[in-house]
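Encoded as structure tokens, the following chain is the form predicted on its own, with no partner shown.
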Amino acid sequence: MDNENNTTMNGTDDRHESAATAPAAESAPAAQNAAPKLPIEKLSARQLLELDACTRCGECSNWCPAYDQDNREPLTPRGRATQFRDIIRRQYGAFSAESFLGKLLGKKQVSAQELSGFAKDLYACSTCMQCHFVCPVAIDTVELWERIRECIVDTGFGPLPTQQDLVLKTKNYDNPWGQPRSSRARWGKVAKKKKRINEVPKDISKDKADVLYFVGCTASYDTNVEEVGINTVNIFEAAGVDYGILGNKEKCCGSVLLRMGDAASFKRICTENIEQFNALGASTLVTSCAGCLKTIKEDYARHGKLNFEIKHTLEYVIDLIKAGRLKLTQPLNMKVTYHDPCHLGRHAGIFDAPRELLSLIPGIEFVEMERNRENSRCCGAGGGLKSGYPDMQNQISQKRVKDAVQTGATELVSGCPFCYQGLQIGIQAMDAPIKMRDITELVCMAMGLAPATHEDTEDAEE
């Protein structure tokens, strides 16, 4: 596919704070030593075995979004797994550098400079899934990057400084963006002031419901992104939905910390999510961040059993639709595209529902982007790289806007507030001729409703 160079920026090693010069680990030991071991028991023998099973073939280089913008082997699929099996056998088994074989045959230690320039290629990558789906042996990639970040993190190399501040701000506020507790519902008090909606959703620790919306931190905390969560509110108000949030009880889910690789604080704050959501009672747990819905539904599964339904808010709005108790009846009249999240999308299998609504939505022509559904290209937001790599993130995201302006699309759709955040990026870097919506936007106009924008955010600002 396309791996051609960006051309609007100055060649290759300073498109970007590139994964070759990003700075190491603080808590990385000094460079001249050799490393510690890595501890491979926290992969799976299926796992050490994948390692072997890459064909070499290099179909993964012609889709990884990293490599698009950095054209160096480490940072593709197969030169992150060809690296990280030498460093693992250079530290383990009887050719190993330490053992009288290894030695003989003049095998060197792994050093620890070596070992920080393997984690900063690792970090380098958005855990996109798309070198899964294009593998002729169909590796389990994003599990097995995930596994060896662990190793990473436990030997102090780990994750990077930027990213460092996401997993701190995480493990101390429950979000990743540093945030008090004490105002993660402030977003809906604001809301009802300005008469954006007609009241603050009920604590539904306090006042039961069947249905838990878990807003997330993103709708919860960026007022860019806000409008996601007002919408969800108004859909769900006007169809009588019996719902409640957490309020200022809700935590991250999580993601942050698994993507980056410290397994130990993702199983604290997911087993106390666990306990607290069986708790509420609620027959159906509904968000509307992909990579929530991915972690609750799929990654809480290995730590404990969930007593409720995970949905996707659109996939709960085309449930609302066919149980008549919504009613689309306003024609848009736009020309509409949409980006499959990966975490929805590629990780989560759901590609068929988010254009089964926009089918439903009166007036809408729907025109699909040259990469879609399982080949979706990435926005670049997501495992970290945003944080570690936010010039790459940049211009991932515009190659993502480019392919929606060529279908001649006049709003760009999706249904992650991440991705939103991110294609609102390349958007801007771009003054792309294209508007970024998610879909519940779309949904409050087809019902006559007045959405909730972007612009409306801007203007509410206190």
The other form holds:
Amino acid sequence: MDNENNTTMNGTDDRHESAATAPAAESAPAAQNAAPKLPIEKLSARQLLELDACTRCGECSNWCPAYDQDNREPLTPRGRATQFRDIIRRQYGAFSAESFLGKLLGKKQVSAQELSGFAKDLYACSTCMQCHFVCPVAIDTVELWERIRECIVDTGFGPLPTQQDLVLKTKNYDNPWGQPRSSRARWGKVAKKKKRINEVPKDISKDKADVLYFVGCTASYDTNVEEVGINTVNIFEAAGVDYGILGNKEKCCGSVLLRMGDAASFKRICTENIEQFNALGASTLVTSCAGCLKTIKEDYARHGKLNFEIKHTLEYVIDLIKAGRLKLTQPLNMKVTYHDPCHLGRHAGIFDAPRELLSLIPGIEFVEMERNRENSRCCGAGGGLKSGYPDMQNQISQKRVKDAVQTGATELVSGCPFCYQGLQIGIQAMDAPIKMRDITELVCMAMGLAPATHEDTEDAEE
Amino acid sequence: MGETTRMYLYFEATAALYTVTVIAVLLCIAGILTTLALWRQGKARSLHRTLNSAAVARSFITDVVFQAQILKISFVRWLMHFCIFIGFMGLLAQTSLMAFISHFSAPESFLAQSFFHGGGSRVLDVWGDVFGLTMLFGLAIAIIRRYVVRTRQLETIAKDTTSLVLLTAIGLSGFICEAFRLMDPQYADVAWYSFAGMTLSQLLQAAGIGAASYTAWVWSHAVISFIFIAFIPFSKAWHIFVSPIEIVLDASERA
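Next block: the form predicted in complex with the partner chain, after the form predicted on its own:
Below: every chain and molecule of the assembly, starting with the one above.
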């Protein structure tokens, strides 16, 4: 059944789930009661081994953006692993609190209050994966946190109430912003009306195309970053790319569900998306969002076979330039620094492509921030941190913006609408003398096209 | 004294020592089994790709044996960790070899004759001192970092202290045992192969301490070592065996 047919006046549908019935940290069992057993079968044997493999060297604490803002040991990956190991050892095995040996050793049952506290700290993480890259044991930390979150969600202690809203909206509206499905493709129509694009992108489900442009929820719904989609469309049009979008049939990639620990809902959306994508017959899926790229490329592959290639817009633009279909001729005369989105860099391993693309733009003076590539500082927006701990995200973002300002660059460029949003928060809070730009904006400018900018969007709204 | 009549170790393995050994090893095995049973409760997929043998081998050499990933972070931390790791592994190999020869090979066999009466015992002398000193040097750095300098990133819980204390006690008591053993005149002509043990032996003798407490020290050394062994699956030392597994698996997954 078409999703739109299910949609009611307020945008909800028959799959709507009430917040009251959803798991919640706040509505968790009474504080002093024994906590329910965590379903550790959701973890792999390797992940349970990883808890023992942590040497407690604390290198992660030197890099963790959350711990940098709130110096509490439970926020460090080391603290989290130690605490979770202790919890499951008290719930399972020969030395559990209920066992003879456990009672002999005076092991205490895990209380609901303790588990609730653990859950709150567990969600104070942007899943930036920095801890994996600095861990001498190379523990696959983010995978571990996500599986632990799954256990926490199953027992009703997560996600946090503000994050729960995001999860519910994604489940009910197929986007985390709670916007109706029928307005997903509105950005294209508005852009056409304002003459910011020549044509509304075609619906690939009706008219086949070689490239599926997966716009993503943030660029589709957030008017502050809709220029990402507009610029990408203008680049594709100029290069004569045979592309299309899913329009109102596009659904969230499900990243937010997976990161929050709602694996069952993720599986549902992932399966539906794989089926929908594969049926299109496109050779390539292009997305401008680092989070969508990571999710579709890495996480979907674990749930089904994809019959197309997946590329980030900036990788695809490089291909177009190399094929002679795009020419960057206009010198920009800008001093630019680049922020590696966590999901594009550390998660998907794409570090060289954005730098290569920037090097192909004439007139750009490129400067690296002190922390770049594998050690790039996170903007704090991912993993539910922005919704769960907005103040912390703001501080983390400001720190990253400070890194950028220190380079003397006038432009802070990235390749992710979510990072764009996240860093913009820092720029505004600091009133920093640097401008946030998506990399597609610079490409448009170098092509001699009038790029859509954040200011254009604001003017259009006025 | 001739090599054939001199016994490398003159502390005889008694029934009591065997009993304690068996208890310690059984506790260790039980601990390992309970841990494995816990791991087996994890039902999700552990690996998403086929094991890449080349990546595993490469990572084992660079990251497990040489610990290049720690060297990239800090030379002092690498030196500390490498010394403890290599020292511990060297002593474990030496003790295992000695235990194997004394329990599983006939007294007339080449191994027993060579290592307990012949030139092989000189190898054991040097081996024990070199690896023992290496481990103690690493432990000294660890203790200074954790308790004197109080490096910011280190957060100490009982587990961290227990392993450090036990390992240091094993290392020091081992040298004290060696020092007392070398006070026996039968080792006079070969004592300096145990250069560190002999230095300590001379210092103790200069301080008027004789070898009377040798047996007590050997027992102390043995008991501390057995506590450490029994405690391995529950202690920080467990990572010595577990962390390499994660290091090579991750290398394979990302290859």
